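Quick heads-up: it's one chain on its own, the form predicted on its own, in C-alpha cells.
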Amino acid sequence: MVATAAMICSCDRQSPNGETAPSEPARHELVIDVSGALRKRLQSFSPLPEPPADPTNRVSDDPAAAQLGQALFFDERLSSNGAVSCATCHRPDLGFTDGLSLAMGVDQGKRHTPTLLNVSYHRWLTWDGRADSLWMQALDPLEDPREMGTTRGELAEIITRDEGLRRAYGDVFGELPKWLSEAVAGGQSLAARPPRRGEPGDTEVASRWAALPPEQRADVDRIFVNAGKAIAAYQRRLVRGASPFDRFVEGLAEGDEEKLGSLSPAAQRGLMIFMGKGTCTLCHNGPNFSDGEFHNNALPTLHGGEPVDAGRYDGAAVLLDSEFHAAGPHSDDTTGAAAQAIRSLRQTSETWGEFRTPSLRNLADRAPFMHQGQLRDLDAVLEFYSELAGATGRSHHQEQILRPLRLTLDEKADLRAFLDSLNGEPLSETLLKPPSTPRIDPDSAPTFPR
C-alpha cells in the first residue's frame, strides 16, 4: 500500500455513557511526502543493522568473552584507589556516559566521557581516534593516570588472585602462566608497565617492567590484551535500536498505519529539516546517524577562550604509534581492512581541533554534549547551529560547510521531537551491571541478551 496524506489506526473512545468503547479510526496525520526519492533516503537510515564483526578480535562475539569482560568492566579493583571502574564513567543510567562536562575518574579528565551505546558500529574510537577497535581502546583507560591509574602487571595479578576471574579467563584464553600463579603466590608485586607516551622512562613502574625477563613481559601484555578483547566483547552487546523513526521507516516499506503513526507530525517536520535545510546529513549519515569522521565545528570551548585540543592531530600520532592497533603484533587479523587502514593512516595538520562525529542515536540521559560537555542540552546544541554564537577557531571544514541554519522556535521544536525519535529500546537488564558470576557454563554458549 502506498502512504498517503493521511493514514489511520484504531483508538479507543469514551461512549455516551462514559463508557470506552471502539472508536472511530483516529488519523494518524503524514504531513511529509513520503514517496519516491525521500523513501529510498531514509532506508538508508534504517533498519540498524547488527554490528560489524571485528576480525581483529577473535573472542568478540563469544558470550563467555562478554561475560568476562562485563565483570572487568564494573570492577572497580582495577584502578589505582580502588574505587574506579569503567562504569564509573560509563553509567549504565545516564546513557554509558557520565553526566559530566569532564570526566571524572582517578582524576579530572580533559574530555567529555562518550557514549558506549551503539559504539561497535565506529571504525575510530574515542573523541580523537586515538583507537581502531574497542579491545585496543579498553586498554588506554586502564593505565591512564586521569583514568582508572592501574598497571597491565596489577591487572594480571588482579586477574590470577582472584578464583572466578581466574577461571573465566582460562575458559576463553587458556591458562595463565605457571610463573604469575608463583609469583602472586609468593607476594611478589607486579605494578609494572611501560613508560606512557610523553612520561620519563625510568619511573618506578617502568623501572618494574624492565626488570622482568621480556618472556614474562610478553606473559602480561597477552593477559592484558585479552582482558581488552574481553570488555570489548561486552561493550558490542550495547546496541540499541528499534526506535520510533525505525518503526516509521519499517510502516513506510510495509504500508503498515500503525507504525507509521510512530513519528509524530512534529517529528516528521523535523525529519525533513534534519534532510533539508539543518544539512545534519552531511556528519550524520547511515544507520547509527554518524559519518565516523572527524570534523571541527567550531565549538565554544569550555574554559571560553580558543581551542587548544588538538583532537585528531594527536590521536592519529597515539595511534600510529601504539603497539596495540590492528595491524600491531596482538591483532588476531593484521591484514584485513582495518590493518589496511591503520597502515595508509598518516598525521596532517588539517585534522588538528578535529572531534569525531558522534551518533544521533540514543541521545536521551547523555547531556551535556560534545567533546568538552560544552553544550548542556539538546537544545543548547540546536542554538549553537541556528546561530553559531560563540563559535571558535577556523577550519577547512568550516569554511565550507559550517554556516547559521537561522532556525525558528517551531523548527527547534520540530527538530528536537525528531531527535527524540532516535532513542531505541532499553537494553537487557541484565547488560546493566556486575554479572552474578564471571564465569558461564562453557558448554552451555547461550546466546548473550541485548
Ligand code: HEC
Given for the second form:
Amino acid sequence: MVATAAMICSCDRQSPNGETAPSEPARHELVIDVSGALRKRLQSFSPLPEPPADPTNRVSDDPAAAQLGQALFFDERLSSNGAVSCATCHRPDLGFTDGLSLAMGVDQGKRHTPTLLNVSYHRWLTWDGRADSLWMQALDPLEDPREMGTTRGELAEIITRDEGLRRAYGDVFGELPKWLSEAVAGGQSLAARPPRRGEPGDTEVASRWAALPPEQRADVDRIFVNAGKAIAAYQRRLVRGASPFDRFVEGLAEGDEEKLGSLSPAAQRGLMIFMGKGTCTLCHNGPNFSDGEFHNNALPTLHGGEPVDAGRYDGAAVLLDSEFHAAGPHSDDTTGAAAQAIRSLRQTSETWGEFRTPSLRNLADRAPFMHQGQLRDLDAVLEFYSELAGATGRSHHQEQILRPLRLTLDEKADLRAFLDSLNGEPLSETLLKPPSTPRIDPDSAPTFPR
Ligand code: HEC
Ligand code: HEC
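Form predicted on its own done, so how does the form predicted in complex with the named molecule look?
In what comes next, the whole complex appears, and the chain from above leads the way.
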C-alpha cells in the first residue's frame, strides 16, 4: 500500500485512551492508495444525505408534530404499569438502546432493542421488517403487552385529559372529537383495543373495543395513528452529524489534507479490509451502511441450541396482515413507492431466520449486538465474522454468503478502528430529553438539519 495523495504528518496528539482532543484534532498519515477507483467507491458511503421523505406521513417534517411526538416518546403514562416509555428501552444516553441483550418493558421481550439513530433511512423497520414506516412501527410497542401494554383507547384518553398534550395535538391534527371529552369527563373507561394477532377476542379490552360504536372506533384509530405519526416526526430528527470517516471522504473529494488526516492509519487499513477481504460491503453498503435487506448470519443463539425465531418469514406475514401499512387506509400516500412495495411483497420460506442488516454508523454505546444481543461487544462481533464459531443451522434455504474470514489480530484491530470512525457528531441536547413543554413553542422546536 502506498500513499498517492500528499503525506500528512502523523502528529501524535492522541490521549492515552485513544480519544482525540476535540480542540486540536490529531492528523494522520495517509497509508492507503486513494486513487480514482477507491475515491469513487467511497462516494456511495458518504456523505449521509437527509433522510428520505415519508409521504405516507403528512406531518413527518412538521416541527410541531415532532415536538408532540417527543413528549409522547418520553411519557411513561403510556404503559400498563405507568413506568415504561419508549425511552425506557431506547435510552438517549445509550445510543437509543438499553444495554441489555433482550428488551425489558412491562415484561421480558424476545429480541434486542435496536438503536433509533439514523432509523429513518431504513425502509423496513424492526429486525424482521414487520413495519414499513416509522409511524406504523410506533403503534406496536404501545399496545404490545410485553413492551408498554397500553391501549389506543387509553392513549386517546391521556391526550384528552392532559391540557398540554390536547392543545399540542389540536394544533397539528385539529380538535379532538366531542364525544371523547364527554366520555372522559363522565369517567368512562377507554381501556380498549382490538385483539392482537393470536389473541382471543373476549379479553376485557377487546370486549370494550367491540362495544364502542364504529364511528368512535374510527376516531380512536385516527388519534392512535396520528400519535404514531407525531412520534415518527420526532424520530426522524435522530440523525447524528458527520463522522471522521465522512470528513476523510470529503477530504478526498476536496484534496483537503486537514480532512484527509481524520482517519488513523489503523482505520484506513480497516476501511480496506471492510471493503475487501472482510466482504462487509456485500450487506453493509450505502450511506447508512445497510442494504436495508434481510440475511441469515447463522448466529449462535443467546441461550444455546438451534434458532427458533423465524425473523423475516413471520415479519412479512404480520406486515401484510396489518391495516397500518403504507397501502392501508391510514396511509397518506397509498400509491407511492412504499405502497407499491407492500403490494408486491410475498411471504417466502427462504426468508426464515433472516434479520435486517443494521446500520454500522454510531455503534458506540450500543453494545450488546445482534437481534438477541447475543454478542457482547464489537470485538465479539469481529471474532464471530472471523471464525463463525458456534454458527447455527445453515441447513436448508439459508444463504451461504458468510465464510470464515480468518482475520489476524492486527486485521481485527484495524477493522475495529474503522468501525469506531463511523461515530458521528452528537445529537443536539434538546432531542435527548422530554421537551420542556408539550405546548408548541416554534422557537424551541427542533428543525432538520440540526
Ligand atoms: C420494552 C422495550 C421497548 C419499548 C418500551 C419500545 N421499544 Fe422500540 N424496540 C424494542 C425492540 C426489542 C425492538 C426490536 C423489535 C423486533 O425486531 O421485534 C424495537 C424496535 C423499534 C424500532 C425499529 C428500529 C429499526 O432499526 O428497525 C423503532 C423505530 C422503535 N422500536 C421505536 C419505538 C417507539 C417509538 C417506542 C414507543 C412508542 C418504542 N420503540 C418502545 C424495544 C422497545
Ligand atoms: C450477509 C450479509 C452481511 C455481511 C457480509 C456482513 N454483515 Fe454485519 N450484519 C448483517 C446482518 C443481517 C446483521 C444482523 C444479524 C442478526 O442480528 O441476526 C449484522 C450485524 C452486524 C453488526 C451488529 C450491529 C447491531 O446493531 O447489532 C455489526 C457490528 C456488523 N454486522 C459488522 C459487520 C462487519 C464488520 C462485517 C464484515 C466483516 C459484516 N458485518 C458483514 C449482515 C451482514
